[in-house]
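Below you'll find only one chain, the form predicted on its own, shown as structure tokens.
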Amino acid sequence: MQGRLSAWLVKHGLVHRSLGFDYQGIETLQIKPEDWHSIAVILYVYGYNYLRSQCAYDVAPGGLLASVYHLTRIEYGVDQPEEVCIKVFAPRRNPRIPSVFWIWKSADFQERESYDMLGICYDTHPRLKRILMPETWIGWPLRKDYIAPNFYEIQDAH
């Protein structure tokens, strides 16, 4: 089933794939990494002026990585704002996705966290560096194929 936004994107010749609706009835779309920046600008102009959240996950060991964007159209006098979920999949070997920092400033720390935990590089992000792990950390802790280093903690000093 095609949602309202998907129908609008088709009408304007914008390439995407409809993934249906989530349990709350929010439309979910898949956008290719090479199309994401231009479609993000179009969505902003169309009225999706608020990036509610951005997160990322590892689809499967050795498989794709996904960056997920929850966008909202906030308009004066509207009690139930329109929402959409966008998923952008990237290959594990060289995961690169255009940053949306310059469109929605709230993407700053969220994209940095996705980089820090999964190693997704967000092109044109102004400060893409680790935010939770030390700069010297090796690897991407939330990848399903991540092997944790063999650390020993001092639990009791007495």
Contents of the next structure:
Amino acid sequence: MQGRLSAWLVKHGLVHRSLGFDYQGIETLQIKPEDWHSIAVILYVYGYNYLRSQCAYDVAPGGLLASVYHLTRIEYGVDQPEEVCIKVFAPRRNPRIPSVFWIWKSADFQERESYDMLGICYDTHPRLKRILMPETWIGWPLRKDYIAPNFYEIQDAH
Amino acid sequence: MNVTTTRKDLMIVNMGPHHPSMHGVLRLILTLDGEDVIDCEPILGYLHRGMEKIAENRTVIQYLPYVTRWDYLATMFTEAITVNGPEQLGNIQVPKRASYIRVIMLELSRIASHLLWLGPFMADIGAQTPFFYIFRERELVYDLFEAATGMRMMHNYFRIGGVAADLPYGWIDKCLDFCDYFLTAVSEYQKLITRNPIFLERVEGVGIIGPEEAINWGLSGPMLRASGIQWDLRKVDHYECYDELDWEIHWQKEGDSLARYLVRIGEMRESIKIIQQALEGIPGGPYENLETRCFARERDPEWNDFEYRFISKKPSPTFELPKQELYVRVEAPKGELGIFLIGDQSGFPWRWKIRPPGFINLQILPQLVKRMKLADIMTILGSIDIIMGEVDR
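The form predicted on its own done, now the form predicted in complex with the partner chain:
In what comes next, the whole complex appears, and the chain from above leads the way.
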């Protein structure tokens, strides 16, 4: 079953894949990293002017990394605003996704945090450095295969 | 004799992680040209505790004490959102009485948070007196919370399906007395502060954000409403029982620090209105949906045997998050607090992403501070209303 935005994108011939709906009925689309910067501009022009939240997660240990964008339209007097959730999957070896900072400035710290925690590089982001961890930290903490350094659990003898 | 001309270099100054006001640990590296600020770079991470990574190894009940440590001034909101996520995933109905109790607690917490915003804001500007006045009111809120939940600040009160315990006998009358007293207190603040010419000189026209800019930077809460956009998640999302109560959104048009101050003071008054209506209309009934506590399936029975008793931590049967994802949000006093929750079919979530309002509102600080004087930085930083517990998590 295709959502409204998905149908509109198909009508204009834009490559994407619809991932159905999440639990609240918000449409979820998957976009390839190569197409993301153009589709992001198209979505901004379509009306989604508020990037609510940008996060990233690890799909499976050893699998892909996903960067998730929740977009809404803020308008006056709107009751149930339209929302959409975009996921961009990147390979684990060399995760590079175009940055949407120049479209929605609220991605500034959030993309830095996704870089810091999972290692996804956002191209054309003006200041992509570690934000929460110290700048000299090695490793990507929120990945599922991250091993915390100098952390030894007490274990039983047998 | 040669007179050396003064070299004009830009000065780089560090406003170190520790601050005299209760802002928390935020480091600003400022590039100054005399008194004018050229650039400012905030450095975060001094209070990063890995809340998101910890959440991947805790059940919801085990995680509830952690969430009050994100925004430690408005703790009920963090608990509300931690509990709302699994409730929506499990389609759990919250009884009416629990919903009303939650709304009362949330609005009291909103008042508490705005009060503790006002004190340090005025202290940064130079007026030390309101700092003591707000603590007088905040102590009354603490007393109410302690009577209902057992703790002054880090209440572990919300549960999936309702609240942990019902309100004690006589709490409602005390709360109504507090509401009447608080309206006089707000009038006292307004008499003291709002038309004070020194305050207006410091605060009017400082840190102006236009409406489109505010939306583009992803601001939320009083910062967005002070720029002319009437966006309040309590009206937009229709959550809890805000629809049954009669209240309005406070907003201003200018977008400067004075507008943000007026929005927050107005919100405090509006919260009192909401609390009074909710207290008068609170229904009887259960305060927790006990169906969340009945677990039909017996899981992993062999690991409960005698031989496996020291092998690892086995959590007790608990609420299982289905394998779905969800973005829940509440209108916290600082802005839009959101959780992006990806469940695994187990007690622990797969990803628990916190969307902190302070983090996102802080992004605009470098832009607002350019071309301002050094003294305006504290005004702007104060009016953004950040708390490092949730900025860093």
